[in-house]
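In the block that follows, a single chain appears as structure tokens, in the form predicted alone.
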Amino acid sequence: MESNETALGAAFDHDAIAREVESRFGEFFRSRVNPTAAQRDRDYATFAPELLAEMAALGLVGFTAPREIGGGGRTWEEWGHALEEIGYRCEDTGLPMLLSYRETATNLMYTSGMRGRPHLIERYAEPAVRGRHFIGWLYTEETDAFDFTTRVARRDGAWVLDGMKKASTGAPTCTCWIVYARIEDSDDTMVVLVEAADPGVTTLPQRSLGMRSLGVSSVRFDNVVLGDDRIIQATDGLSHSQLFVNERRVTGSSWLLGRMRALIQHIIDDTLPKSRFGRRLVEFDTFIAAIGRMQAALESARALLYRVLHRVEQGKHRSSYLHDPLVAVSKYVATEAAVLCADTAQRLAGDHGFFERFEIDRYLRDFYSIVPIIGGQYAIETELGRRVLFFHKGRGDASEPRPLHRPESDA
């Protein structure tokens, strides 16, 4: 009989893909990324093209593409494990949100081109996978998904894009994006391709709070006409965008523990030199239970993280709902570990969380960050809320969820 334990996914053995993180790209992070990760924060710098290439070279895109358009084939449990390792060894906390990020959204090409458009595979999905094709997604706007001021409508035979998309992941080095526009005089959503160097596209650069490496910036679109074969999605575009919405959940979820880990060690390399009414610091049994909140909030976030990606392996997430739930959690639940974390490490640092030096103060802006983003806290918790009154009002079976909108279709 199962044990519990290994129906939890407690089985994988997760050392196994340490080791491989470690193996393959371990000394890329130590002599390529590292050196410069503080130097990135300080000038809001992304990633150069010719680094994120040589990243697809060793593998570090397209983990889990299929192998027949140059992927490695991988699962994505697997995946979700090796960005936790890949978040421990990377000191630049944007590199792992970028690289979960178009690991995303190649997938999402890729699987629409298998729906009936295969072209979105040879010219946008297999380039992507060899890091010569950088994939955007673009849904984010002021309002809500049923009001996009972003638009789109016929025109003279072509399709007429209007509009501006509040936040760009990579943006500097996106050759093309996703994006979700409204259709003209209905309620639906439309998914278009929309390349960097059509006429009418700008990029308008945003300076964050944290995560800076990320060059995050605006999009606008001015009359910008697209053809159809640069339709992805002719109608319910918001189905489509779920598929990315809860894969990004699991994998922001995946590398913010490896970066909560690392922020437990460099608190205590940190501690080490220092004492107090000649007793070292390490030896107070207030920092000693601080170091243990700090472990029972990354252990707790790890352990329904782990739940997660072993159930969407099995296939068992609900990728076609508005939001599977335990996805939601998982987000949820990693981001308020990380928030504790943060403020911990802050109390416990004293002024060198203060002065960048230190570099304390990049772990505290980027677990800060994440709280508004991947599916904001707040509206993580409208969404459960929303779904537990639904079901008690009709006294439903919270574990048989109902669709919210059309499923997907094959087309």
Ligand SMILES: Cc1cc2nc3c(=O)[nH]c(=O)nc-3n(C[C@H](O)[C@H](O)[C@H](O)COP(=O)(O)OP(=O)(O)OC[C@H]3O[C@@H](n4cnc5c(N)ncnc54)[C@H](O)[C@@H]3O)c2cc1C
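Numbering follows the first chain given and starts at 1. By rigid core we mean the largest C-alpha set that fits within 1.5 Å across both forms. Since we're looking at a predicted model, the values are computed, not measured. Compared with the form predicted in complex with the ligand:
- Once the rigid core is overlaid between the two forms, residue 35 does not reach a Cα shift of 2 Å, moving by less than that.
- In a rigid-core overlay of the protein, residue 19 has its C-alpha displaced by under 2 Å between the two forms.
- Once the rigid core is overlaid between the two forms, residue 365 does not reach a Cα shift of 2 Å, moving by less than that.
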Contents of the next structure:
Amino acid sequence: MESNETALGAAFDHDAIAREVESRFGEFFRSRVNPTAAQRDRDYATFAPELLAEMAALGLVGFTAPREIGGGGRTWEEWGHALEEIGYRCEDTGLPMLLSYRETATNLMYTSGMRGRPHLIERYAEPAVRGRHFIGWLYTEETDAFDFTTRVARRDGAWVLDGMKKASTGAPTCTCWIVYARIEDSDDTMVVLVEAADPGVTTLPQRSLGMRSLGVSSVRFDNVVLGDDRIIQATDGLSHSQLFVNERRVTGSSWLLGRMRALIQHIIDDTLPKSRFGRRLVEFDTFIAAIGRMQAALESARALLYRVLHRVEQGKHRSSYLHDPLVAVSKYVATEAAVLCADTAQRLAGDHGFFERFEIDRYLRDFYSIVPIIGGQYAIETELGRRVLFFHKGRGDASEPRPLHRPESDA
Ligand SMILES: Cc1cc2nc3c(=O)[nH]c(=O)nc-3n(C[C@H](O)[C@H](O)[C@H](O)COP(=O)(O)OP(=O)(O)OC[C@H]3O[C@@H](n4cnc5c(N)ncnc54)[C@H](O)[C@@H]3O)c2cc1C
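Let's compare: the form predicted alone is above, so bring in the form predicted in complex with the ligand.
Next comes the full complex, this chain leading.
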């Protein structure tokens, strides 16, 4: 079932996006990215800034950014569908992840600029669209999600930042970060802009399970002095961070569909030459059913994701105070489907799943890397369960913790 027919297929022409991605980017992935994907994984090598700038010139960066800053002005729905096709063609899983992540960071910089900080657009958002700045987003620490140890303090007319963030996607090429820090002697959070070249900033590369071309690193801040021009949002940083999280959950799972499609084809191609007990392995019922199981997982994730992309486009998610439950579910379902596909592929591949040279193991490591990102799977389950129980009890019991989401119809 290679066509992308779903209940919403009629509402959005996925095939047109697929043709566009192929004609604009297909050759670039085949010639510039895919031949070196396995080596990048082995070496933890990231994408060079020059290659990233080339991607920007092609339009792989800033697909959804406003046209007035050089972006493509396309919708999230189009970008979500495009990312599936990018994921399908790009054999380095880290790249669609990086592209979708940086797209969101650039959009957030633009939005922050439009909220009364216009210099952020000129200095960071516009150059990012043109491939001259690479923006990261630094929230997570080893502490509870709302209890940062990273702090900003007012000293001699400037802000001084100290602390540590544990994971930065694309850190080796980040030229700046959006950083969340507690304001000294308060419970409030400030959002600040830190440049990689600022004195006192250190990136610490980390070895990791998968998506190694992302170069995920920790970032430490020691006495980093920032002027007022580096304030992105002076208070209530937590609601600012939610703008990022919501969009990441949508686009963070759309490219996974493409990688799943690629894996299904990879495992069939790998198995085609094999015969056992005088019969071709691809004719065994167990093999055929396993392929069907992977396809069913893919189609389920796709049906939900297309629905969410459409809903996001209509702007309905914005009525939710913190985040949209259906968006979280689409990340959850896509991740479970990807993990099922990778696990099934391993079982089908025999020792080809074990030896690196067949390039099947990388899917398993890459797909498992999505589990903790932007809300772990257990955290999403817990929040959803809490929501169902809360409303089951008739608008809830005041003694119970409130769910993070408001009740909201998906209609
Ligand atoms: C490839 C990769 C790239 C990343 N890039 C960035 C980046 O650029 N910037 C950044 O800030 N961070 C980044 N992160 C960090 C990532 O966003 C965090 O891993 C994520 O927010 C989860 O936090 P955590 O790891 O502290 O998990 P924890 O919150 O410690 O979760 C640990 C366990 O507890 C469960 N759990 C957590 N909360 C609940 C709950 N409420 N109810 C039930 N169970 C719960 C989780 O599901 C999990 O099983 C990256 C991570 C990865 C893997």
